[in-house]
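Take a look at this one chain, the form predicted alone, written out in C-alpha cells.
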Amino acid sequence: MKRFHCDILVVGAGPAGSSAATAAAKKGMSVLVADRSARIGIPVRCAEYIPAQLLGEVNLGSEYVAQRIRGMRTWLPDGSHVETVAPGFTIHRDLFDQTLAREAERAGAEILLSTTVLYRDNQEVVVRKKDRELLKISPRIIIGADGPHSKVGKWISSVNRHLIPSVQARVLLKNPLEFTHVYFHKDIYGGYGWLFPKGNEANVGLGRKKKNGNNVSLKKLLEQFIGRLVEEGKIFPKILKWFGGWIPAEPVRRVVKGNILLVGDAAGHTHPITGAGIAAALISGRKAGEWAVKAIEAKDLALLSKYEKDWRDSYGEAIDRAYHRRNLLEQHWCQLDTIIKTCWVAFREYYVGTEE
C-alpha cells in the first residue's frame, strides 16, 4: 500500500473543499485534496443560485454564469406574491466547481478524482482510488468538505442530524424570468418548492420535511408542482433530467475537533430556512484553510478552536436564528397562512427576535 504524507488533507473538491486547499496551498502548504467523483461537480445538486456579491468574493472570471437574476419572487399559500429586491445570478454548478478547483491547482493543491475516503487508521487516512488501489495519506489536519452525509463528520462525532430531502427537475422555460420564484404550500411540509430560471431553461424542485401522513412520494410531489406550472405557462412539460440531494437544515454545533475542521454543508453551513449555502461553503473553507495553516506554522493544534469562532462570528448568529424560525414553522405549519411572514426571509417580521 502506497504512503502518502501532506500537511493539509481536504476530504471534497465542492466549494468549500477548493476554498479551503486554496487559501492553505497558496501559504506554500502541501496540500491533497480526495474527491470521489469523475469529474468535478458531478452530479449537480443544487438551484444554482448566488447572490450578486459572491462574484466579486471568488474574482475568478464569469464563464460559468447563465443569467443574471433581478430578485425573488416569493408565492403564498393564498396565491398572492410579494417581490423582494435580490440581485443575483444563476451559474452553471459544474462548471462554477470546475473553476474553483482550477485555481485551488495553481495555487499548488493536488487533486485526487475518483478517490474514496475508507477510514482513518490512527491518524492515517485509507481512500481508495478507481482502480481499487488502496493508499494511506499522513496529513497533519484534515478538512472535511464532503457533504451532507460526511464520512470526516462522523470520525469526530459531529454528523447533520436535520435533513430535508429535496428532489429537482431541469425544464425548458416558455419565457424569459428575471426573478427567482419560491413557492409555499400546505402539501410541501417544513419547505417549498422553487423555480429558477436558467436562460431558456430553468430549475424546478422542492424539498420537504417528512411526517407522518406524508403519504406522496417526493417526486410525486413535484410532477404535480410541474404539472401547476404547466398550467400557469411558465414551462414546458418535458423534463429534461432529473435531480436529488439532501439539505442540511442544522442548528449551530461544534465542527473542529483534534486536527480536524468541517465546512460546509459537512458542518451544517446551510441556511435552515432557504436552504442557501454556496457562499457560506466559499467563505467558510478559506477560514479552515487559513487556520489550518496557522495551526501548522505554530505547530499548535489548539488554534483551530479559532476557526470555530471565526466562522461563528459570520454566520452563527444567521443559522441559529434560522433554525429558530424552523422549529416555529414546522410547529404551527397548520396556520401556514398567518406563520408565514415570521418565518421567511422576504419579510421584515423574520428579523425581529428569535424567540418562538
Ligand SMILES: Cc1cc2nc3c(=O)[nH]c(=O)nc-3n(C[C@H](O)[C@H](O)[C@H](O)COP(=O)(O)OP(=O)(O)OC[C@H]3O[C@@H](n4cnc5c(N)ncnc54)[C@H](O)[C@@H]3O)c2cc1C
Contents of the next structure:
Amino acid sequence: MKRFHCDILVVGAGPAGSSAATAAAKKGMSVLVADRSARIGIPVRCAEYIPAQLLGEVNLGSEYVAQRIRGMRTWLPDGSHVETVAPGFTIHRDLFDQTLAREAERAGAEILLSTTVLYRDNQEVVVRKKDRELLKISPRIIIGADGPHSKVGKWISSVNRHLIPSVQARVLLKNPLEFTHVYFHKDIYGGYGWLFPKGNEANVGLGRKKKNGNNVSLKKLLEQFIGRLVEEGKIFPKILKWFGGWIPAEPVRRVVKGNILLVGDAAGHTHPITGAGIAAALISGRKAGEWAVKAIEAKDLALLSKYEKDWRDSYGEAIDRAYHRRNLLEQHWCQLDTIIKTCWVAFREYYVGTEE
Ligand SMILES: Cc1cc2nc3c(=O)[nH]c(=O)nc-3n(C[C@H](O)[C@H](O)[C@H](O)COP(=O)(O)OP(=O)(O)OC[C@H]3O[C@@H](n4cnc5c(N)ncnc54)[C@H](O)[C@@H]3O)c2cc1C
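Which structure goes with the form predicted in complex with the named molecule, now that we have seen the form predicted alone?
Next comes the full complex, and the chain you just saw is listed first.
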C-alpha cells in the first residue's frame, strides 16, 4: 500500500473543506484534500441562496452568481405573508464549490478526487481511489469536512443526531422573482417549503421531520406543494430535475478531539431553523485551517481547542437559539399559527428572550 505524509488532511472538498485547505495552504502547510466525488460540487444538494454578508468571506464571482435577491417572503398557514429585507444571491452551487476548490489549489493544496476516506488505522488514514487502489495517509492534523453523515465525526464520537431529510425539484418560473419564498404548512412538520428563484428557473423543495402518523412520502408532499405553486401561477408544472439531501439541525457540541477538527455540516453547523449552512461552512473551515496551522507551528495540539471557542464566539449563539426555537416549534406544532412568530427568523419575537 502506498503511503503519503502531509501536515493536514482535509476530508471533503465542499465549501468547508476548500475554505480550510486554502487557509492552511496559504501559510505554507502541505495540505491534501480527499473527496469521494468525481467532480467537485456535483450532485448539487442545495437551494443555492447565500446572504450578501458572505461577501466578506468570499469574492463574488460573476461565473457562479445566478441572480440578486432582495428579500424573503414568508407565507403563513392562513395564507397571509410577511416580507423581510434579506439581500443576497442565488448561485450556481456547483460552480461556487469548484471556484473555492480552485482557490485552495492555487494556494498550494492538492485535491484528490474519486478518493473515499474509509477508516483510520492508528494514526494513518486509509483511502480508496477510483481504481480501488488503497492508500495510507499520515497527517499531523485531520479536518473533517465530509458533510452531514461525517465519517471523521464518528472517529471522535461527535456525530449529527438530528438530520432532517429534504427533497427538491428544479422548475421553470412563470415570471422572474426578486424574493425567496418560504411556506409554512401544518403538513410540513418541523420544516417548511421553499421557492428560491434562479433566473428563469427556481429551486422548489421542502424539509420535514418524521412524525408518527405522517405517512405521506416527502416526494408526494413536494408534488402537492408544487401543485399549489402551479395553481398560484408562480411556476410551470414541468419538473426539470430532482434532488435530495440531509440537513443537520444540531445543538452546539464539541467538535475537536486529539488531532481532529470538524467543520461545516460535519460539525452540525447548519442553522437548525433555516437550514442555511454555506456561511458557517466557509467560516468554520477558515478558522479550523488557521488553528491547525498555529498548532503545527507551535508543535502544540492543545491549541486546536481554541478553534472550538473561536467558532462558538462567531455563531454558536445563533445555533443555540435556533436549536431551542426548533424544539419549541416542534412541541407546539399544533398551534403553528401562533408559535411561528417566536420560532421563525422573519419575526422580531424570534430574537427576543432567553432560550429555555
Ligand atoms: C436541499 C438542501 C438545500 C439547502 N439550501 C441551502 C441554501 O440555500 N443556503 C445555504 O446556505 N445552505 C443550504 N443548505 C445547506 C448547505 O448545502 C450545507 O450546509 C453545505 O453544503 C455544507 O458544506 P460542507 O462543505 O460542510 O459539506 P458538503 O457540501 O456536504 O461537502 C462534503 C463533501 O465531503 C465529501 N465526502 C463525504 N464523505 C466522504 C468520504 N468518506 N471521503 C471523501 N469525501 C467525502 C462529499 O463528496 C462532499 O463533497 C441546503 C442543504 C440541503 C440538503
